[in-house]
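Given next, in structure tokens, is a single chain: the form predicted on its own.
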Amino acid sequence: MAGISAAKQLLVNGYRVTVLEARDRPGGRIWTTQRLGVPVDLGAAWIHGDSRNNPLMKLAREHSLRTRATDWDETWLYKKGQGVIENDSDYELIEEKAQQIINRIHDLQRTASDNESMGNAINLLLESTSGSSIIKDGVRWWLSSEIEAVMGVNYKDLSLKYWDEDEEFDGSDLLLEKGYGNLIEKMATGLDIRYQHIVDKIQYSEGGTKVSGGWGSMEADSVLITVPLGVLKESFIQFTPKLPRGKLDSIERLGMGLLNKIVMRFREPFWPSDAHRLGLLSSTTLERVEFFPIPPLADSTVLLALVYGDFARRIEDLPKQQIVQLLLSQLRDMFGETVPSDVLDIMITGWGNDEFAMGSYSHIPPGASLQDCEDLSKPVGASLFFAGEATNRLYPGTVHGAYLSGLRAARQIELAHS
């Protein structure tokens, strides 16, 4: 999204732009598949906030894309041996107590140091939570959804001081009915994109740049780097001369979270037709899964499972059949014998081992700050520029953050060559 938005902006303003794409498709961590019979986003999925201020809403309108709001109130929680939690007052109390803990976290942030993690703070706050086992486990599940799943990382790896310090747009979370990939394809129209062009080396100076890989080389006045933070952290691209020390330090300090998806197609649905999200309550969230019918409110046979952090990394190293059995086990704890023993089709993402991503999206770990995002966004002379969600101090970790960073980088390039 960052590269395409920058390229479109520069092209409109009269610049000659070539996009070098390592994959055989556009979009990077935006990837929509139709293999299971319905559009499924295997990477980015939601437009977060349907406010008119959200630039993605403008893009959706511009390209006449239909959206569907996710109703988080239609979250169905289950307890092993007890079935579905049906009492509305339990849900209300779970949300209320979870919000109280979030408010308390915001209080603690005022005096937190840069090196403190969310780990100890959240554990102490959870231990002091009162109520039945359903309420306690529900609060634990809800907080994990609001914090760990959103950031793609476990509490221990998340900065207490800088969590939730970024900006957001108001409104509902929306899914694009045909997936994010449909938007990317429309945006990419008219761009000169060279696919399967993996970049290994970038040489730069005030006189220009040279980009090279197994496909050959190309010279340009300026290069915009929009690879994910995870790729920069692994030093897959050799820069000559080396990047400035301050930029390298920011790359090292920032964290790359991981959120993987397992998409399963069954013969027939066994979950509630009006559910938007499903989850199993437990005394631990170490193997917590969120399940989403795709699409919701339809006679769909596709169920998406979302996993994050350490659990997502562990799953990447497991055989496919073991992953299936792990998920079917959780589903049987929720729905009993109505869960079939076989899955007709399955797709499993592996963003952590993807050499062109090395993770899902950035976060602020202990020892880092939002200033590192700002430092990462700064050009190196008039030849080297950076964009991507990790370079957006206001909206890191989001598609709209990536989009806006591309527009910002385009302006930086225009200014450098004006």
Ligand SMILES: Cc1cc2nc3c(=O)[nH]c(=O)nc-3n(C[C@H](O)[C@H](O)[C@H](O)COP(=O)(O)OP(=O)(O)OC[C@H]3O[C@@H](n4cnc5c(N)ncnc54)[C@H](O)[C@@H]3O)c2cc1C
Second form
Amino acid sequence: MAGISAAKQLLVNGYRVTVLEARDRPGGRIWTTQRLGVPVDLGAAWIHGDSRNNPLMKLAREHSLRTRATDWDETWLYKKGQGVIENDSDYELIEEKAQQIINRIHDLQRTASDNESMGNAINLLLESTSGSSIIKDGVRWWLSSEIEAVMGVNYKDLSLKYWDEDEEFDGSDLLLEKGYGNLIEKMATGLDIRYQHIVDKIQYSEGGTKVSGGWGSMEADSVLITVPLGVLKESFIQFTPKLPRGKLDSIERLGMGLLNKIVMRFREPFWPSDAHRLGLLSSTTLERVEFFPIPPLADSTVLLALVYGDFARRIEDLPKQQIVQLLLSQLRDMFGETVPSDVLDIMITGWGNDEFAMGSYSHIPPGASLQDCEDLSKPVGASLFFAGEATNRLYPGTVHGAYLSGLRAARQIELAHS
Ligand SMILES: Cc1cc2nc3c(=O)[nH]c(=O)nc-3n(C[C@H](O)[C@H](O)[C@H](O)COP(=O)(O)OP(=O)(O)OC[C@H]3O[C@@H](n4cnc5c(N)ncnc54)[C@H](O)[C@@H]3O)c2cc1C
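For comparison with the form predicted on its own, provide the form predicted in complex with the named molecule.
Time for the whole complex; same chain goes first.
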């Protein structure tokens, strides 16, 4: 998204732009599959915040894309042996107590040191939560969903001080009916994109740049780097001269979280037709899964499981059948024997081991701050520029953050050549 948004902007303003893309498709961490009979987003899925200020809303309108809001109130929680939690007052109490913990975390942030993780603070607060096991486990579930799932990491890997310093757009979270890939395809139209062009060397100087890989090489006045933070962390691309120390330090300090998706197709649905999200309460969040019917309609036969943090990393090393059984066992704890013994089809993402992503999106771990995103975004001279979600200080980790970072980089390039 960052590369495409910058390229489009520069093209419109009269620049000659070539996009070098390692994969055989556009979109990077936006990737929609049709294999299971319905469009399923294996990467980004939601437009976060349908307010007029969100630039993606303008794009969705421009391209006449149909959207569907996720109704988070239609989250159905289950407890093993007890079935669905039906009592509205339980849901209210869970949310109220979880919100109290978040408020408490905000108090602690004021005096926290830069190196403190959120792990200890939140575990102490969770331990002191009162109420029945449904309430306690519910609060744990709700918080993990609000913090760990959103950031793609476990509490221990998040900075207590800076974890939520980014901005958000107001409004509902929207899914694109034909998937995010549809938007990318429309945006990519008219651009000179060279697929399967892996870049592994960049030489730069005030006079220009040379970018090369197994496919050959190309020279340009400027080069914009939009590879994910995870790829920069691996030093997959060799820069000559080396990148400035400050930028390398920021790359090292910032964290790359992990969210993986497991999409299963069944013969028929066994979950409630009006649910948008389903979850199993448990006394730990070690193997926590959120399930989403795709699309959230009565005739859906596809269930998407979302896993994150250490569990998402572990999933990447497990055999497919073990993952299926693990998920079916959780579903059986929720829906009993109506759950079949196998799935008709399954797709499992592996963003952590994907050499062109090396993770799902960035976050602020202990020791880092949003200043690191800012430092990452700075050009090096007049020839080397940076964009991508991790370079957006205001909206890191998101598609809108990537989009806006591309526009910012395009402006920087124009300024350097004006
Ligand atoms: C599972 C998952 C769920 C997500 N959910 C959401 C969501 O619901 N909403 C949201 O807003 N965000 C979500 N995100 C985050 C969002 O997808 C990203 O923030 C955004 O798409 C990043 O865009 P980008 O342009 O910065 O990077 P990318 O999309 O990663 O683009 C970088 C490009 O560089 C290419 N590349 C890498 N290495 C090389 C190389 N050596 N040579 C040439 N090309 C290379 C890659 O193939 C890729 O196309 C999710 C991400 C994941 C993985």
